[in-house]
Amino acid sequence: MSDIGRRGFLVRTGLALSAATLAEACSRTLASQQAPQNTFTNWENLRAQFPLSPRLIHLAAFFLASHPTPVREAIERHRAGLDADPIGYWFEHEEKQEAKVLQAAADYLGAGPTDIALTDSTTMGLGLLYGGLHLRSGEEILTTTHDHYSTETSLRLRAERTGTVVKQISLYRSLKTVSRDEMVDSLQKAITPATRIVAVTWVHSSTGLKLPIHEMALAIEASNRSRDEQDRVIFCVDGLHGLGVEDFSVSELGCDFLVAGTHKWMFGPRGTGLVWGHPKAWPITQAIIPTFNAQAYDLWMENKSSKDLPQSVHMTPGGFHSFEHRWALDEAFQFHQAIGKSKVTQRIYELNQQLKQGLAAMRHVTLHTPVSQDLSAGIVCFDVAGMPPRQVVEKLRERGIVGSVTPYATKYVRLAPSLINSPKEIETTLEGIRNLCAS
């Protein structure tokens, strides 16, 4: 790094002594407060790492995560450093800590660190990606009627601003009869020569339905065989409720972009997220917020172009963030890796099967989420006869069971068993729902 770079700036502004003093102080602090190595022994010990109220059965953890011990302690270490010497600690940690976060995310996704941009949420990532797509006149975006507000609004705002045509389709006729083949076929039939972007959501938070992303990617790949590279259909996925649930690598998934917050199923720090892009797909995006990446900033100070840096660098928004949270994100990925991705998936599937099968057996309950794990992940949606969803959630809360209502025009009761839950809690929940018809 040149003398004009950030470290040179640090020295010239008289902060070198401060940074050295801080480094010595932080080394002593880290020695006494070093977070324990992530290990997994059993589900009970894992649950004990979350400071969740033991009086409640938490079945809405997918909404906003409680921080497990390694993540919580990392946040506190970074917060203490920033509080003690904000500018010194930032200069000493920003570059290397973001590199650690990117590497941990890359290891988890089976990707390269330069394929990933860091964001503050799924919504930010979707807005940056869809708002920054470089599309030619006549090219269209194909999406579905099942997507979340954030996808639909990001695409609407783009259409209003640029005139891009956004076409919506339904992937299935009925949740009762939906199949993987039907959804793939519906997508395939909707792709036209004008289709340049396909934008879908992996797991629908409205119903719990999980899309066959890999099979959809294969269908898009087949369509692309007759297209030139510059006309290739780009497959974009909101992966929020798949990340931290499904056992996958991005190469196996087959999409071009995966956008997700990491403060839900991943148990990451609140206000963190990412956009992964295939190296061949990143050029279709254009950054709309300046990055604060060290290399890009140094090149700017030297009056040099940063266009040769990876596009993911430019797509990581600059400005000042909640750094103690962003820099602790690597601990969340390591937390999951210590358990094992396959164990995570198996546990969530087992708890969800227990819940769905119990609900399906109740005459006063209508289950809307498919029972098959091929068509569902960690979210379960249902209705109770004669009782509005909000009332069901309130009555369950009175029994110490925390759920939510789907934030869509069509509302269902929504429960989401995760790693913090136990089979006993699921049975207690089922018993509470059985008793609703008598209350």
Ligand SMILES: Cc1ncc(COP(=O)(O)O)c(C=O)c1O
Second form
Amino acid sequence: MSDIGRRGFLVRTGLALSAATLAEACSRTLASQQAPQNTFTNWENLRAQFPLSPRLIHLAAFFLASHPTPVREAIERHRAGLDADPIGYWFEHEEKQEAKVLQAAADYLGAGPTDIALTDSTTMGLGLLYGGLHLRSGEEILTTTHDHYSTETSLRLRAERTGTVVKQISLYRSLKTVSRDEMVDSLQKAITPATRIVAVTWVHSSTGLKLPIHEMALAIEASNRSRDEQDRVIFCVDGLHGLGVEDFSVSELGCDFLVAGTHKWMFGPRGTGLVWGHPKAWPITQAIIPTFNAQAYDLWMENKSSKDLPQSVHMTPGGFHSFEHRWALDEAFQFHQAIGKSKVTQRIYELNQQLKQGLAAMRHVTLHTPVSQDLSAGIVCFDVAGMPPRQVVEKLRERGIVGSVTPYATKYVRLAPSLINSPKEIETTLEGIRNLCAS
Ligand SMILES: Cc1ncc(COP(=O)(O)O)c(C=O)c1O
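Previous: the form predicted alone; requested now: the form predicted together with this ligand:
Complete assembly follows, chain above in first position.
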């Protein structure tokens, strides 16, 4: 932080914004967001906005986003400003740009901007949330055997540091027979009077299985009816592979926390993410990294407490960031809004159905992801008889088809049709997999 301090600089440069001016700036931002600049015309034009190599069929785009035109242009704009006058540009943009990003995220999620903390990744959000939960002695965390490294490791680190008991359950017996009811039932049976936190992953990147989050939330709500507010089971979800795929608002979903990176399916700048928390749930968290929120910092300089600021503010870690990326995140939400959430979901489902139906019909392929879109989203996992997953991925890459291997103890081939793909590309991919048995 500069030694002249935030307020001093603001006053001297005439950049100080009164609360009223700030509110006006926010409402202008809102108005401009209601009429997105980028309008969706068709899928070919959408694909043309990504500088992805046209020689490849990208079926691992969810791994790390390629930046579409409006995101790329915003990053370049902020980078040029920061390079020309780092401190001046920062003071001029920090508050208003962060407000814009929060408002865009809130509009997209159907939430309030003060319910959202900004992070650099899903992993950062999970680490902050699970590491910083206020739990009383005897209160336990219930999680599953299906979660990603980042959830499992955040919980393990917490358990090692604080002694919190973390219980892991399997939500289903077999992917072949899994049902939404089975998963809800498994969760319900595992909740005990000691359970205070439930930690799950919406869409498993190990198998492509999607959990019935809404039904699970209802089951948790039912078990909460006999508990006081301070004993309520809090439902936390790694929502990474649902955000930017599923058509939802957080109130419909029903969980207490949704943690996600915005640099995968959302096409946000690399190194961005968020934690959304229900206003009633935020008090269970405690920040670990000091926020650099302007109000919190100003209060600190005046020797005043910032405890009345929203907890999401404290949970937005400070230190300086790659601001050119963070401040371009609103463009990614607007990019999705311009297409329309339901159209996004429909397109991803159609391409995934095409891939799954094609794979299911191949005798040398074992499809692991359920075909039903009730139990899957945008990730398809499978095996090819007699060929290790790594080899399948390498052979497909030789044919210009980019996939990945699931980074878990059990490894599968993983393809993820997304908005940048076309039905023709999926057909070419199926042809490539069909020919694998012959090669
Ligand atoms: C389910 C899941 N959660 C978390 C992560 C980590 O995401 P991030 O890179 O945003 O930390 C991944 C994959 O990268 C994932 O598949």
